[in-house]
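Just one chain follows, in the form predicted alone, and it is written as structure tokens.
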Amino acid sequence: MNPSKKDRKVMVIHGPNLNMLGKREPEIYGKETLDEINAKLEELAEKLGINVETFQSNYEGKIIEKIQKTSGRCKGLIINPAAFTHTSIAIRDALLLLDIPVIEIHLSNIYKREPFRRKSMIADVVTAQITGFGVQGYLMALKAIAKM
């Protein structure tokens, strides 16, 4: 018996300033808006027979609470912690609560950026990391989680 779409939920968390995509440094992050990215994720999820829930916050505590609420109700998590990638031990600790696949995503290649952006506080606790593929990275992550 195949699991229902409802039972195959994937959470996608977008971190600070990602609500400004399309306006903020389009030469680095591209011209697509967060709404356009979320629409692409929803379209792909429909094709994959899974349910996707998207969430964006500029506040670390709200992201932590969403991670905590993901436990037990989602089959996977895709997270772009944005600037919190390099600073948040609290988000790292929240991710340690999960026993589902977690994929860290970045639109730009953080390893080709400023030195302070080259360190991810969560890289060693996530299942995988996708960096530098722009919007395609989100779609790659969703396809990967659908097969896990």
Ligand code: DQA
Given for the second form:
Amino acid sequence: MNPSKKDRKVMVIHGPNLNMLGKREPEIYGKETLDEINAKLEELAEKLGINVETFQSNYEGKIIEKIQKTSGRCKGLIINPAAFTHTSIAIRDALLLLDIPVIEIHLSNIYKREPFRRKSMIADVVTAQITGFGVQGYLMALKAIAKM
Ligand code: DQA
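Now that the form predicted alone has been shown, please provide the structure of the form predicted in complex with this ligand.
Every component of the complex follows; first up is the chain already shown.
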């Protein structure tokens, strides 16, 4: 890997239950598995000359530790906190540590769903939010960060 690509590292964090994509409510979240989404991100990253690291956890604390480790190491963060989006002040506080572009992603349009999903605890502390574009949303976020 050439040094410039190594310098251009983007972290992608997937929250709880996203490891079940493909099987989980495919009519809402699509048929693609998380491995397939990560492969698409890696393929695009290669084209953009970016190094992408992907991480999934069902545990809030592990996601927080990953965000803390992202600080100073990455040029950007793409995060789908899944259900923690609607509940986690701790993830919000961790994101406030970062001084890099942070893009919040949701496969579904959270504003078209149940009332409890319409509130994001992180929307006002991230750089941008992409919601409802399915897998395309992740790719849009990576392209945007590459240009930032
Ligand atoms: C989600 C939306 C959340 O409300 C839900 O809990 C998820 C996935 C999305 O990508 O559409 O797990 O973040």
